[in-house]
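Next up: a single chain in structure tokens, the form predicted alone.
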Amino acid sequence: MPPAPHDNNELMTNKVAIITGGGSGIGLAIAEKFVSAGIQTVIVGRDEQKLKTAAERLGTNCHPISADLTDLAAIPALVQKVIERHTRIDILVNNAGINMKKEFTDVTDEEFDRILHTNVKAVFTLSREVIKTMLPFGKGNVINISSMASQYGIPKVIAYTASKSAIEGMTKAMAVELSPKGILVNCIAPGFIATDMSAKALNTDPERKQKALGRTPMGYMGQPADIGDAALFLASEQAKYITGVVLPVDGGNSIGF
């Protein structure tokens, strides 16, 4: 008899994962669809309260870590306090970031700065230091969190926009690199999705938010758990042979008119 398929669940419930921005939003709608395919999930974020809350709702699987990425100096040692719990990093997912919405001219160089040291920076320093924990293990998976704002030109956000195009441009490069030693790196970009911090940008601005309706093909809004999906089909073996894509969760937003 051949052997039994394997439940993609089954094949996950060993596996330990990082989200960072685990606490809300996207980044706790992932935790989510990661805690009930049985993976170990760490979340990161600065406001512990917000993640004490996210893990009492999700239960044994979540595990809260308070930390602030943007204190470089500190990252390394966050990842060891995650070794040391967990033995082992499999799944790296890049969700915190910060936006800033203002005129182009108005953007002070300390603005432009502090946002490209939250969304690249961190991001990177943080990858190269989980990275280094699953190279000896010739495998392991990074998922980082672009925007629609590197698909095309979105007016005043300049810094948000330089940012996540960062992302991608570093989601290619790493692909290429890591790859051949095992670890798959890919990118979703997801589009209008249905957050608090969406919400505060686009409710106070009617015209802005049909514009963005009028553009997607699907014609409503994506909600958190569309790319709670998309990041565990891409940490699972159903995405075994992706690597380097930038994936669009976005109702055809992308390629609308």
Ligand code: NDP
Second form
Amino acid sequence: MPPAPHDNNELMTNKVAIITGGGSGIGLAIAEKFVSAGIQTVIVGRDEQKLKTAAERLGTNCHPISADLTDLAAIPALVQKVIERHTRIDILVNNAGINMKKEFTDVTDEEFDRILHTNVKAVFTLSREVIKTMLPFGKGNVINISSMASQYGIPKVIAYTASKSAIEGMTKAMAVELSPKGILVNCIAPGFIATDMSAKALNTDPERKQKALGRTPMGYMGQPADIGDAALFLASEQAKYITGVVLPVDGGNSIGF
Ligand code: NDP
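Take the protein just shown as the form predicted alone and give its structure as the form predicted together with the named molecule.
To see the whole picture, the full complex is given below, headed by that same chain.
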């Protein structure tokens, strides 16, 4: 007898996901895809109003929780709150991140630390706490977000580059240790995607924008929804034999001439 056809949406329904930075840009687009697949989607960010607006737009499967993830000591309680409300966590998307464009020699120790704190330390602490709750079920899915800054050298983003290279290394280290326990860990490396963050870096610097697009074979910037589609795929049953990969979603930017 042929196997019963799988309805992917049916398999995703009632899964529970946390998306950090889910109130705007790429995180919001991932939340939108998850919600429409029937996933109970918790979005986390600092700006309560932004989260509320997003949740109102996405509907009853979207659940906002405001938290500053740099407060590492508060992360266990945050994870506990999600467990109390939703009983378990199936998917974690570590999307929240900050960038800073500044000449290498002008970057202070405090600035370097601030970027690493948000982009690396908070990702580690949140992942550790969420994974503790996944282990008893023997399954889970973690998706990290890196950047083209860890595929090749981009000037004036030293701290951001260090942080995103750490994310790719951590993805591999987590995947080898956790995949035998049923937890898949992957990473998406977005190319140049139209959001507030990229607008800040590119719109005041036409030369940089031209350089980014000039080495993108597809010739235009991606949309946040393009990353949403890739994240939904990595979280789905269709990706059940994929772990430890860094998937560029970049219009070919990372291999562009
Ligand atoms: P946005 O600035 O739109 O989104 C960043 C999100 O992170 C915001 O929702 C913000 O929410 C949240 N955030 C930042 N700091 C904290 C914190 N301390 N605690 C909780 N939430 C926080 O940028 P993008 O959507 O463009 O970026 C999303 C991810 O994609 C980032 O990791 C970025 O590095 C990566 N990326 C983006 C690219 C692009 O071209 N746009 C390219 C490559 C990678 P709030 O302000 O409410 O706290």
